[in-house]
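Read the single chain below, which is given as structure tokens and is the form predicted alone.
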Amino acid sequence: MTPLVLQSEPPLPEALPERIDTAIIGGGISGCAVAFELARRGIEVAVLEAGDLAAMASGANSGSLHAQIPMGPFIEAGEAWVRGFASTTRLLAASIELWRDLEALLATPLEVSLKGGLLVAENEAQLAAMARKVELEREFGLDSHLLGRSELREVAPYLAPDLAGAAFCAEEGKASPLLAGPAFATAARREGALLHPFTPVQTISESGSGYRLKTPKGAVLARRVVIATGADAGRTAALFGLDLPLWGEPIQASITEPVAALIPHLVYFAGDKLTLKQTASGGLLIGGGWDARLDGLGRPTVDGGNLARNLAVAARVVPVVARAKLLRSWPGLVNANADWTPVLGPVPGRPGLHFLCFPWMGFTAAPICARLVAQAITGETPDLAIDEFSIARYQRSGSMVVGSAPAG
């Protein structure tokens, strides 16, 4: 294995460059590692965020590493939407692949582990039902195989010993998600990209073949423009006079005290919200998508409600959870859109502007998107085509509304 050399960090810009080559807008984990793309491919880059960097739905997101087809759309919307979901899926395997040389590719741990996900049966209906999910994802290239009871109690003693069985892809993890982001950040600025914090865009208008970005610490122009804010996108598309059915869902995630190693795979389950995971450091890693509230100022808070329900489904199927203390819970923000499927690549009639907004699973499609939005925007041919996850699919379809950045 090549060692891992940890190298230091230079410090952060003082002041906004007043032109730059392309300005991406979002520091989060998919903002920084567009900008590492692009860095290390010679490109002139500023990440202009407007909180921390890596601090939003990228830090606070469970880790989870995903491949398989989500359980819930497979039921509700059938095998159509699965079909449909194909691309989507081959994009997050091909992402995982990324993940496994990340480390050494940034120089840095993530506690990437790797050791397969199990999607959990209570009973043999929920079974019957996953046999043809597995049957699909193996005809899209995942490694997914169904056990039985006994081949599970084989493979995760640690699970409550009566549920039915389990669908299994061999492709799934974890990675820790306060290491990753800081970590392209890091390897980003090391390659020459400028990287500014606290630095919401305000307004945004046409300047001759670029667009001027107007933020509190002064404008910066730019010749291209990278939309990379998550549970922001849409309304940072509005700031470009474009309406799209783009939104920020509040979901929140908790964790337990340190136990016994004793978990390796990332565990879901077919009969409500969960995943779960043990985390490097031993704690249970508790989490699924359960609703968070939103306060009077729109800021996400924990529901009290949810995270009993949350910990209650986690002690079904992982007994052990009931054994240990909740050592913290909070919420997040997750991008979220209603077909599953990221906008990736440059916008029709927009020269210069780019999307990169991978809804729900964004922690695990980061790398590969990241790559495949650097290698549009320098021409390279595309490691996958991404044609299908433009922006135009909303024009096709009438649920975006395109009017014109204002000209400055």
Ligand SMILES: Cc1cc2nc3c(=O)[nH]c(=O)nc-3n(C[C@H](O)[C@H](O)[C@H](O)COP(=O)(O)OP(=O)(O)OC[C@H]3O[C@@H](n4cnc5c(N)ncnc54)[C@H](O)[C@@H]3O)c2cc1C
Given for the second form:
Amino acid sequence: MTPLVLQSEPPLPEALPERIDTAIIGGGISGCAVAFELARRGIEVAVLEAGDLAAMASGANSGSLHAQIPMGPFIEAGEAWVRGFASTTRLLAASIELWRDLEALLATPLEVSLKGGLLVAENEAQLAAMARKVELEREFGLDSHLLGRSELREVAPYLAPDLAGAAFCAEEGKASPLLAGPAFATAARREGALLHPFTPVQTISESGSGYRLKTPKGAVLARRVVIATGADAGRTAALFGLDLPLWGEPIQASITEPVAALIPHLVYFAGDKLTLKQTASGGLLIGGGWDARLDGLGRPTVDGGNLARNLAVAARVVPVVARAKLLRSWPGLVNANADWTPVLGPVPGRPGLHFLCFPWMGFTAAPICARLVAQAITGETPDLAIDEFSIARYQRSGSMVVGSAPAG
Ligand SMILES: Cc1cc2nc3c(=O)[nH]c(=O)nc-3n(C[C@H](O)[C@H](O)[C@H](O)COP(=O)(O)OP(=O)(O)OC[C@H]3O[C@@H](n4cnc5c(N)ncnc54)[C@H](O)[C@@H]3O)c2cc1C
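Other form of same protein, the form predicted in complex with the ligand, not the form predicted alone:
Okay, now the whole complex, with that chain kicking things off.
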């Protein structure tokens, strides 16, 4: 099968290298971004991707660039959780700083637009809950503030007129998921990375001072390995004898036909699950993490009831949605965990093994996470400390089981 991306480039190599300095398992935006960061540092790196490059969550997401504390867990898990989320908030904000210059760095358009995010409220109770969230966001360094009813009308006249107000987070925005993952792949390749789509890693064994990764196309001996397999991160960790509470959650998103340019912001709703933005081509991209279903083969499939509910919420907040024809809805598996904080960096007790798994919002976080993992690999001073994102936190809480890596 011909890979979807890189079609104007020379064909990708079929044969795997026998040895490589660093192998990256997973060619989503995370894996391709680490490949780019390592290759530009002169490190010999190969990406082994089970399917096509950037075609799973990295190609199926809604393209929101999130910085604010997510409202759902804020309400459910409360302030103790928020305190633990402070460093993740800083990571997201640092990543958005990188998105600002990413088109120049990767030398290609990505439809990056950073006009801010609006979390809108329909009543005073929601506004009151948001006020505390805004305070905490400001404490964490975000440029968030509350807007009253009339200010909101001025800033966002496309919203339903009866909304009570909003929280505005200036850092947030959007980018194209269809462009960003492939752009990292192309740039990584330009820097010398080897990209191997349709190359699933099936088994892993420790071999001398590295790891032997077996695929249907042969085996690669790698001194270092990065796990960047998104929703499959738990399963890949198991190949290394690690039992981690990371999983894939089926969710869905939709896009309408293009409408006149109207919505510069990323829009959320405090009353129910919603993200809404207008893409560069005019479509209204509607998501918010509504559940999809798994079919009999375990593949995600769109849930019609949740699609209707998602569209009703969108039309409640942004009335033009009711007049726009729906073009497409699609499901995807988002990489999930319970605390919403990433698993990043070296794996204790497994020399050369590194993790990159940013749950729920990994599109936003990919540029900074890739850079931090590359810095950990090369021993550079990191842009931000990542110790608290180590998988050691699962060891401490007793929710990780470390077995021995299987021989193979
Ligand atoms: C519908 C939807 C909407 C979303 N909206 C947003 C959003 O608006 N903003 C945001 O920030 N985030 C969003 N996300 C989350 C975001 O898309 C993901 O967190 C992010 O794409 C994860 O990137 P990744 O490269 O780590 O994983 P993935 O994109 O899942 O890539 C992992 C890759 O690993 C490969 N792989 C797995 N096992 C193996 C193996 N054994 N060998 C080789 N390769 C393997 C897979 O084939 C896959 O291509 C959304 C997700 C979904 C599904």
